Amino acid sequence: MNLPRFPRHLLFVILLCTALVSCRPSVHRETRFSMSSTLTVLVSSQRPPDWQDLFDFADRKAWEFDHRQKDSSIGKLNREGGGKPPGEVLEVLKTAQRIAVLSDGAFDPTILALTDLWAFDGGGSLPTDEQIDSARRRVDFSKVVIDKEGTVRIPEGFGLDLGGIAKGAVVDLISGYLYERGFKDFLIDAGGDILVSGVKQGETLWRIAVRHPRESQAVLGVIPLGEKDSRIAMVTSGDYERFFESGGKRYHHILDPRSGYPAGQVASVTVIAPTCEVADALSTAAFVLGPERGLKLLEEFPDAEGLLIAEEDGNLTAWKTKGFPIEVDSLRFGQE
């Protein structure tokens, strides 16, 4: 059988073709649990990274932040009424503190007098009004002190809860672990705290969801995110995450820190910004403030920005930071 002959030149282009495309990076996917949640790692790359390790080092960090750990370093704090942390531990707290008197303590990491007393992470327990009036005395982020040489004090009854940003923290966290170990291009996503570093298969912008408040299976649009030798993180925060419902009335999980109990103003916000943690203490506090002191929040905070979804008789309505890559005409509210 006599096979056909290309000429030089051709034969030259279809052999650089198979080069490139062997050259192409796959995308290595892995989703453990981790943090109480599901968490999904994508690395485009020739070679994955080791998942194991990968995943051990996550462990590792959210049990640092975890006050549930009595000899975790906030277990520690908590424990001993102050102290002097690790760096990163520490570099997380200045940042809850920063964005608690930004928003004028609707984000306080001081809220753990609340958190254990409404007991989501064991299903959720409707307190009294004298009860909730109580822990909130027990709710200041400014008595807490962090000296120059990085010592930690906490008052006596007070308690850290950093779960409004340590999934975030640890999100960066890995981020920097896969940067240290030679991989640029990676998507992390931690039950919705999510990172992108640089583009995917080496051209592709990875495309993040906003989940749709009231359909779980919906989304209200997608974002194109990345950049090459860049990272960017989107958190939505959103009351449907975790609730329970008693006497006809549903609970969600992210208190307001000033009443005591679940704030109402919003459904879910939605933030980007150069860190995780920085998105998901910010998505957290905005939803505490509602639509209009949470967007004056965002607008006026450097390299963030947001989207807010308020409902009403069953009604969707939007706001957005003026550099929210999606426009509010845009967004599906209905039926897809």
Contents of the next structure:
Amino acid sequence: MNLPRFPRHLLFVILLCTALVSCRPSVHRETRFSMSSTLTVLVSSQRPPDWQDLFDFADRKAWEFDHRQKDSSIGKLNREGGGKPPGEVLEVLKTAQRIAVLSDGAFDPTILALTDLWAFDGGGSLPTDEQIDSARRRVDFSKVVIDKEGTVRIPEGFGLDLGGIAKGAVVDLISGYLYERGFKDFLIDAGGDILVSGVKQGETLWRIAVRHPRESQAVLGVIPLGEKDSRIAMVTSGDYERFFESGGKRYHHILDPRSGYPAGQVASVTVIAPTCEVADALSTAAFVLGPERGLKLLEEFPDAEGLLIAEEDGNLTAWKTKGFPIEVDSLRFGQE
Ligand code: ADP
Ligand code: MG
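Shown: the form predicted alone; wanted: the form predicted together with adenosine-5'-diphosphate:
All chains and molecules follow, beginning with the one already shown.
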């Protein structure tokens, strides 16, 4: 039989392309409920990680930071007025204290007396001014001492609530978990606390949407993030995450330690930073500080960028640091 002759060079090209396509990593994806929201992990690799082990790891780490668990690291510190927590908990506490200093106490890891009072976990209730005054006196990060040996001392009546940084810290730990197991290209999204590592399928950037704070289905913009062998985090804090309404007013879960009330002025803050714990704490801090001072904190913080959406009388305005990779004009908000 006389088969038509196939050009040899073409055959070579086809074989090469087939080989390249079959070597291209797939994107494996898993979503589960964790840390009171959905936790999604995408991994670009030949084989997926052991999902059960990964999500068990995430839950174990989140538990250690949870003050509501009386035997967790933070639960124990609160119960015993201090102690020597495990190294990774101590490091997060030190970062929290550092951002508390830099934000002049707008971010305060001793916010527990106030968060307990507002009880957002149980649906929320409006406290009286007297109750707020009394709780406010038991919020002051500068009273928590960490000595050189890593022993923490918390004064009587004070307590830690790391809700403003813990989710970011756990995302960083999951990132370490994946790295240790040889995964280099992945995305972790813990309900708005996002970390990306490397690139997708060996070539494309991860594309991350920034949500519109007032229209849950709309996005303000899409940010391409990622770089081979490097990690970067992007975290959004919004007043739409957890709130209750009373007397026609909305009360949300990011509290201003100075007034004891939910911070006004801001609808959402998105921060890009090298680690998710720093991005998480900074986004809460900038939220409390408001547009001018919040942006100043982000401009001064090394390697951090931010986008802040402020609200006044129902009008939204966008504010951003110089390097935030989105054009404010494209958001259809005017910058003041
Ligand atoms: P989310 O967890 O919804 O993404 P945040 O990261 O901004 O939002 O954290 C909000 C949580 O941080 C609250 O539920 C509370 O536990 C804690 N928190 C509230 N106000 C402050 C504050 N001023 N400083 C530090 N932590 C805070
Ligand atoms: Mg935060």
